[in-house]
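One chain comes next, on its own, written as structure tokens: the form predicted alone.
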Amino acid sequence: MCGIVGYFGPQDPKEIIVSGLKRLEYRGYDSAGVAILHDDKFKLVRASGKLGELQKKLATESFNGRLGIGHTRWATHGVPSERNAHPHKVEGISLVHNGIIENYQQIKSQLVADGVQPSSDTDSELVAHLIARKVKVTGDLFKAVQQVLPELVGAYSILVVWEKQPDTMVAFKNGPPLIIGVGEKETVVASDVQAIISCTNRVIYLEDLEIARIRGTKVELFTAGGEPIHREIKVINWNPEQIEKAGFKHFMLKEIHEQPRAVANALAPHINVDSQRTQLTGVGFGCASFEELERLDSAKDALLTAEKLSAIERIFIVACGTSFYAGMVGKYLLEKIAKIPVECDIASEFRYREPVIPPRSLVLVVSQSGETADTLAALRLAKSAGALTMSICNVRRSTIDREAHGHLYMNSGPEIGVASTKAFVSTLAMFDVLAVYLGRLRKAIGEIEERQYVEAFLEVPSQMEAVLAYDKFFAEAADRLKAFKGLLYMGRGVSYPLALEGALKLKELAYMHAEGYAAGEMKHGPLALIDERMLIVMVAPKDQHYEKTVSNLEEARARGGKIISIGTGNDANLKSISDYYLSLPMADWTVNPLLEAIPLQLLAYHVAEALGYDVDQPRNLAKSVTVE
């Protein structure tokens, strides 16, 4: 999830581009760079680290051109470094890219076979090579892009310039957003509106598989085939709250779109990228206080953590609401990968059922706020019974965080919308890491298996970015979906808790009847509810449960139910038996829930929006439940 800014106009391009990148830094801050016209060449300045490192380099740089592009990076292909920073420059072509080119290995193999030696590890540089080769033939940047577009598979937004056409930018996309700001004497291209608004409030939204040719202040849109497109300029009227929302209508929608970064932030402290191994640092079992925890030496801490966790024979996961459903996913992960028996409890039931907590038990409590009353009470009960405890929270120094023996953090950043989104997926990421770490610790998995899991974890933020493209689908479908009498969400395995979470989101936001079921339970009652006024949301990725899930879907279809299916890749079978089919990237079963969460959240958000409800503050609910 990277940030892109391009500028043409009378102001200093360096100042406009850097200012825009600062507003987009939440999209990525692994590295940053600019390519700005100077003496008829694009001068490239890049730096590893946060934007401040680039600003230091630019402090002594001056440019006499009127055109430039900039980028702030969140690493996908290639580690964070200056050589992997954008823009990438190849034979006069300079390019910035947000997204992932899925067929980059095929492209790279062909380019290398033709004698090309890439100077970075990124998929983005390969696109610059493709355009550089085509422009030699076409003599025109727009035509070169038009020829390269069919060769790209994936989710991407790209802005490119060429030294031989120093008044031209070409932008094209498939998935991640690109917006063109049209001023009186200047043009700005950016990933988000907040990078444009200081120059103009008149914008054009580029749609998927369209190409924009920007020559000075003249903006032309074309289809991939070259047919001209006419699109109205929209006027953005922002107030301070909308600026805080980064251009999104609601905090919840902003937070849905922040999820790839939230998951990357959750994973980062616990994965050693060099060795492709999981690690638990900052857990701090046995600390007397939060201050002592913060002073721990990470190496000693890791040894202390391993020693404590090696002795564990049973795990209890205790939480409420969305956190409970994340815990249910955690149960599947921990039992299958780490081979530890796990019980998952709603906090209010756990504390009143007089649970038997054997010696050598770990009680994991999950709370976004760290203040949930029932979860806090369950934590105290577990500690009084002599159990080792660990919290998964988003708010450091919250009560639950302070009182637990061990600590893991969602690292989601502030979550303003009452209905939890990014805290949920960050919690799933924490259970992924914990399960694999314990699996290795207990010798339930080997080094090869661990590396395979870690590779899946590292890839999932980019895959989540691609799934966000369904925002548009649900925005358009919401008026039809809101007319159903109710929704049944179903799934098997780790997708079953996602069905429960999807139903909860719709109830929270749209106030509609919705139920989540294990798909195998359909014949044990829910089948009676199905008719043509009932919408079935079936989560059916390509995993070990796929065949049985499809059989359940056939049964629902035979009773007249309307079906949205969420599957993997181009699944012709699911398409044929569904009214709507949503394709997710091929992924490991451990991370499928992180991908599945996004369309379920978008469905609830857009249906509630279509019904006219306050999405950020649904009735009767609060962000933190601090009383029973």
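Rigid core here is just the name for the largest C-alpha set that superposes within 1.5 Å across the two forms. Positions refer to the first chain, counted from 1. Since the model is a prediction, treat every value here as computed from it, not as a measurement. What changes on going to the form predicted in complex with fructose -6-phosphate:
Taking the rigid core as fixed, one finds a CA shift for H38 of 2 Å or more between these two forms. Superposition of the core reveals a Cα shift of less than 2 Å for G569 between these two forms.
After superposing the rigid core, the C-alpha of G175 moves by 2 Å or more between these two forms.
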Contents of the next structure:
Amino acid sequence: MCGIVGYFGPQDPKEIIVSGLKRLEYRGYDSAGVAILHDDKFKLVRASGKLGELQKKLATESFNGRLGIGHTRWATHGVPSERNAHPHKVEGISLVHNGIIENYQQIKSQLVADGVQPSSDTDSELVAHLIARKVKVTGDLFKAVQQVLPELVGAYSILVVWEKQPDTMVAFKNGPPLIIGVGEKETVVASDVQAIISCTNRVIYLEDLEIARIRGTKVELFTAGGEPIHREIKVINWNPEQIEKAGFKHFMLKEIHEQPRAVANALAPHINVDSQRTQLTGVGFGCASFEELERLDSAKDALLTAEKLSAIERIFIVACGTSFYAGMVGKYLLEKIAKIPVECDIASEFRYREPVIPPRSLVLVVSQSGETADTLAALRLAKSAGALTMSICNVRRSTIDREAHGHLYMNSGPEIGVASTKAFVSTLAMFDVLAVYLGRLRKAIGEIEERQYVEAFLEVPSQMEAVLAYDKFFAEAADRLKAFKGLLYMGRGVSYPLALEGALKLKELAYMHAEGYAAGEMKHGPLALIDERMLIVMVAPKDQHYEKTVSNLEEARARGGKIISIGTGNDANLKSISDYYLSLPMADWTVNPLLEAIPLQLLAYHVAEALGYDVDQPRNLAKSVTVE
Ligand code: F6R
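Next up, can you give the form predicted in complex with fructose -6-phosphate of this protein, since the form predicted alone came first?
Then the entire complex follows, led off by the chain already shown.
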């Protein structure tokens, strides 16, 4: 979950590496560091804490070399400290690592027995020692890495440089991503394209157990056994402006405001506006219409066709965190519209519970990053059990995207705030489309119904625009809301996962106690929590559950709880029993969750802001969870 950047080229490596790390800080912010060539030696500068601490130290440093590497850390082995910060330097070798070396105890015992004294508590430093020892024999960094690779067990991506070969970087990985940006006069290596696109949009994706030898601007790939590999350079369509804050105080706020566009982008490829019908477009669905959707050769024999989809008898949705809550909404949609049984699982449970996956099952994995370790493991498990698989990812060509049989894309653009927002609503939009599409395939809905759904989907981006006006309300109310001892979020039907998501947002951003519950569960325990210091957030749109939800709200009110209710239109009834009433536009039940998400996100954002917390980088979290 750490971020790696390496640079070779004519620009100042310090500037490029630090700005790349800034883009990757969402991956971890416990410490940061750089090793940059200066007078033919790697000068190491590291600092505990966020990148700003490193920047302070670097302000007075200059470097005259063209090569450097940098790292922003999410601590696994060893506490966050300067001593445990990367890069690790062992003799002339400098190395940065993302991931976990699982056999590090064994490696450490061997090194210590040989007289090595590690200077940090990390597993990563040990790899630098192994390479430093080998390079003395091989006299070549690439060959040294080749010999060390079989000794490593675990999930890792590593970038290493050696003073004696000052134009060379060697990158290798098993698990977490590493991408190589190939400019005309420069080369950038990073954990994510966001750290590359200000230099170039031409990239090569390194695959597991491959080694990249980068000499100047010459990039060569090899298998672990030394066989050369030819890999096409891909052109990516994100642009540098998309990764700026565009005048917003935080990325999260910008991303909340981008949601109408994100949803429109998610829907666009899958709705035929002329016929008002849904379609699944993209490679894996028999239609390679977008240049950027083209698949790696290895995936081509695994197309997920409409024919295969119509034979599906059961769906498993598997994901983590916010993506899991989006999956829960998906379950309601798919069961109700497409009449197909759906199970929804947390990936870390699914992968270990020995799930029974019957023939003709579709396992649908949801992941914004496409790199979440548990979700990836669940996908691999499903494939090995013979299931058809489909991914809903935001990051194209991420590992999950590459490995699934079929692919839907959130199309949200880069999501940088650690708390997921626009990827969540885009996923909800994808489930809307998928449910209706499968409903038609399975003849569970007719043409007229499909058109009605499509009309509702097409309206939602502009309805979302209207809901964004609650930004101002929460900015003003946040000081009062932050004083509550806890918040209880409730909803029914598709609004139940929204209650869970609202509570998660508040917990992760404002570090306040919050619980999400199905409103019907209130009498089974949570009612005991309610007193005048508890704020109830009730999601109560005018849908089939409305009356029951309102009764639950009355019960909460009778126990003294203060109430924010989120309802539809000018609902005098809800208004009269709520301390704050937030009105959403009248919409179809299938899209209500997309509208409900906005006030829940704004509530968490503004309360966290009022409490003075770093909204984009909540403590202890990282955006891309590439370890279990
Ligand atoms: C919460 C949040 C996380 C992620 C989860 C899965 O705001 O962002 O709960 O949703 O870590 O991440 P992805 O979707 O990248 O697999």
